[in-house]
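Single chain ahead, by itself, as structure tokens, in the form predicted on its own.
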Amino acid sequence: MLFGGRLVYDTSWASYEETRYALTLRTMAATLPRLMGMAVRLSWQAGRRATAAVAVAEIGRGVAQAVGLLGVNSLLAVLLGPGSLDGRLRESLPVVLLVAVAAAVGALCSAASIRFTGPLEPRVERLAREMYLERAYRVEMAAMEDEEFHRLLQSAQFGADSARRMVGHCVAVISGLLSLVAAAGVLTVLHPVLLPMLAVMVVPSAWASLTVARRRYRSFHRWLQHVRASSMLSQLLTDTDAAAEVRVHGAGPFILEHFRGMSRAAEEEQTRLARLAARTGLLASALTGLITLATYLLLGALLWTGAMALAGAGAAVMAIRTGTGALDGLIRRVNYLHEESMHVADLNRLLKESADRQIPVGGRQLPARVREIRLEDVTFAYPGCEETPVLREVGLAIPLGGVVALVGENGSGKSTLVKLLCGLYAPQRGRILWDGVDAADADRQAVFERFAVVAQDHFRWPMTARVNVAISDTSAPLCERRLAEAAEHAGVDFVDELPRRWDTLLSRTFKGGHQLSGGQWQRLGIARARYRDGEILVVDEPTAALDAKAEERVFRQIRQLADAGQTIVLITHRMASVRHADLVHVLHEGRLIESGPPAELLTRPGGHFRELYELQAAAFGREQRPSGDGTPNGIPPQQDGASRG
């Protein structure tokens, strides 16, 4: 009801992730290179000296481990040996020497590898975040609205975390690779028959381990757009744009049941989840179990028969459980590094798909004076609507140096026939061009430096009011006069009653947060775009949230910057808004159907924007008649191709 279908995927078509949520242990023993690899260049790129200082101090505690096994052994062969108990006890004394030293020297290596690897783990993080929000930001807007994409996107932010874990991951790793060989070593010198049931015994608990991972990496996937859905329900009602309609509209108890049902949706499945795992455990459990008394069964014959000394077999059944130990810890590290890694490798699929569909750098420079810029036969559609074009066939010339209106119903296709001037997007076909050059080889860089927008409803940045003007223009140190004249400009008086003027935070999400009005905001837009002095000045619906001397004020000084050479290109449905205008294009349903001064149009019969501006006046009980010249009353003839209003 809420989201127009279900947030739940299915995501069995998807051969790539059936293969990701394949994984046995074979699978597990071949990718651990790989999935070791991945994390040791991940150390080594956040910081060489710690990575080194953590490999050598995990290969210090590997040895003196076997060290200290093999010291036991011998240690129980001298106290069980012939011999009176004097002698066997000042001849244990070095070896129990030789123990303690092995003991020591591994607390010392396992402490080193903690110390080394508490710094290492947030830098891993860090880069690997840089490298998502690097690749995030950088992508073509219709990168972004491709559902596909963006679902990657939002799976990929995840990756960053998983690759500090996986620092962590790989250390207990290496730990438990070596502290496995010691006590293979050691019971390979006591009996090697002991050797392969110290791996049967391991293998129930790490079939256990990988099928419940499979199961959880699977149900994040599918669930991941559920998730994301409840918790912004959740936001919304603590949300300050939202508050007043929450409480006016009683839509609370509305958007609370919902969260309950999509909360208990998520936690059946977890419960769905707790459920097999424990059926999973208990299973792997028995098999453990089973194998275990078959594995002192065996020692037990092996004593019967000979075949094993009584300190043998002590310094066997430590060397079974340190080896037992070890394999399992082993497993699910590996299970956590394994899933872990499905989460970097979202990261690093991103990071190979975005480079397809990175924003272009560098192309053909644009002149540094440009006449006129001109649409040949441009159509667009956005991503996944290919079928219903926003824009068809338009063709039309903007000439830099004066006000050129784009007007039309809502939805005529005015704001995206802007977008694609200012390079967001390119054209399914046509071409855009600038005094000749392409904009599609032109640099990209170069056409956004070239524009400054006012939006109707340009974004609010949960920062200073200060940083609210200046993140326009970021090329720069922030400039105190800069700012001073665009707040003039767009008649920002307001600052000084804010608590701490330029430096008030205009969010409620933070203490000692500031809210401003919808007319403060939009003239803190206006101010934006003036801070940033671009050639060209992009306004839409400027004034939607102001009164009407502000409304006039704002008019009059897009009127003067043009004046004084600035192109301004202004996008409105209300068509006395276009008085200052000295060029019109007329839009209806993604095509140009009129253009020419507004004077011009305005004496047009039956033309389609003296239509619009006849309806919109008669709503105001002035219906509008042409006078003796043909021009309806109020508005001026034009002169010289220019209203100057």
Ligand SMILES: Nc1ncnc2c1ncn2[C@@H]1O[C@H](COP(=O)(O)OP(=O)(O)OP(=O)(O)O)[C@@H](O)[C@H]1O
Given for the second form:
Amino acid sequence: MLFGGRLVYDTSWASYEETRYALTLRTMAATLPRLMGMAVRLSWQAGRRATAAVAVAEIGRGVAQAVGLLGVNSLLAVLLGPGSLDGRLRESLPVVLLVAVAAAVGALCSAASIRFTGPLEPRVERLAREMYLERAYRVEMAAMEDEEFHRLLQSAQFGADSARRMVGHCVAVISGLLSLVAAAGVLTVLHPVLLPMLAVMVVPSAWASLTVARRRYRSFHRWLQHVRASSMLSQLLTDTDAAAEVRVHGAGPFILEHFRGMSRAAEEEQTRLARLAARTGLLASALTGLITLATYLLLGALLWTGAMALAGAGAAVMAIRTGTGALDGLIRRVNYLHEESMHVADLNRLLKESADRQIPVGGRQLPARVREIRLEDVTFAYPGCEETPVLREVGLAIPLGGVVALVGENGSGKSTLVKLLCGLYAPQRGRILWDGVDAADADRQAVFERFAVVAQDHFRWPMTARVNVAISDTSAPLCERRLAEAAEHAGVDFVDELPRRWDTLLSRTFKGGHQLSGGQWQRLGIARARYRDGEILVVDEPTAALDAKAEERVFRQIRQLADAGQTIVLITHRMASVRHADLVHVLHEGRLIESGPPAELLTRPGGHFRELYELQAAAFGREQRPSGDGTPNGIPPQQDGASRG
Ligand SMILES: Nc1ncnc2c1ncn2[C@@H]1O[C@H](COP(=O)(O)OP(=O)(O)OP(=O)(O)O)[C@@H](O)[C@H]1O
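Form predicted on its own done; form predicted in complex with the named molecule now:
Next comes the full complex, this chain leading.
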């Protein structure tokens, strides 16, 4: 009910390139070099010296282990061999020394490996996260609203964490491989038949680990949206913005109940996975037990037939234990590596896909002084809603250097039109021309730079008041003079009353944070747009939360700005405010139905604008006295609308 259906995907995970292959022993062996390569590349990028140091330390550890094992073998051979006890003990001393040195070197190498892996891991995570974040904010708006891409964005966010863990697993895999080589070498020296037994012994646990990992990853992708939605529900109950409604409307129990239901469903999935994992693990343990038994029987048979000496058998037991331990650990780590690599693969796929969906860099320059922006036959539908265009065959002109108002009922497409104008979206059909330069070919950054926006739902940055204004232009160091000027313009006088003035943190979720009123936020939004000082100022319902005095002030200033040469694109439902416009475009259900100076539109019999105006005048105007210009509700007589010519 809350999300319009189940958020569990049955098959979508299968569309992911990386999961097309089944995770089997064979594929694991085949992909191991690639996975290791991925981890090594990441850590190489994060720190060459540390990566080299870890590699040397791990190789040293493996060599020390092999030397140690061979030393134990010779030690047993000496101790169990012929000769007097004294003689055997004397003979064993150098070997004991060798084993001790090997152990000490191994321990030193281990410590060095830990020492250098430690800082490497967070660095890898940071690098991967930076790549992720950088790509995320550079993609087109259309990509952000594409459900598939957004899901990839969500799953790839785990990639950075996984990349960090991959480094640790990779080190463990290298270490396990070297231990395995050492044990296998010793076993081959003792008796070659023992080597395949070592390999067979590990097959069941390898199979079990891979099966469990495959199930977990599949489940992760199926349940990703579900888990996200349920964590969002839990956040709603602690969100300060939702706190009032949660209490007054009594939404708490309702949300909690749904959270409980969703959590239970997720718990059931975890229970299912645990049940399957337990069953798989049990089966694997039984098989391993049988194979271990067969190995020791084989060892007994070798002793019995005299194919192997007692000392050799002792060393073989040690080597088998070392080898199986190493193999077991190796399989586990490769398995982890695999699991993590799937998330890193998600990150890689995101990097690749986002490269195709990046806002293009470069393009045609816009004319330095644009006279007009013209929309020609523009049709636009939001991503995923291609069947229902929001704008249909819209053709209109926005002359620069005046106030152009966009008027229409809710949902008629005004904000969407402005988003297209700013370059946030591209029309599916039609063109947006800047004095003949098609915006589709233009340098998008240059298009963005021309705009400053006071959006209807402008973002409330949970930062200081100062940053909330200055964030609109981070291309230069913060300028106090511009800040003061923007504040003066938007009437942000309330800052003086704030506990730390401009340095007051505007978020109640932090210690010392302060909450502003809706109108105060709106004034900050206006100051932000002013601080940016774009050539075209877009104001989308700039006065919705303002008191009458502040509203009057905003429109007066809009007029002043326009008189000073600034272009204003104004979206408003306040018909009285449209008197500030030089040109009005009226949208209805995504189509342009009227255009002209406001005074002219008001005289058009049966016109939509006139109808909207009269409706509003009926609601408000009768109670108001005629304004100074003699028209009800402040709407100007014709010559006012044409005054800017
Ligand atoms: N991001 C989006 N994805 C899909 N549809 C959207 C999106 N934003 C807006 N719409 C839809 O586009 C239509 C036009 O919305 P738009 O915000 O442009 O209207 P508007 O004229 O500015 O309305 P209002 O006066 O209420 O602000 C609406 O039907 C809305 O549901």
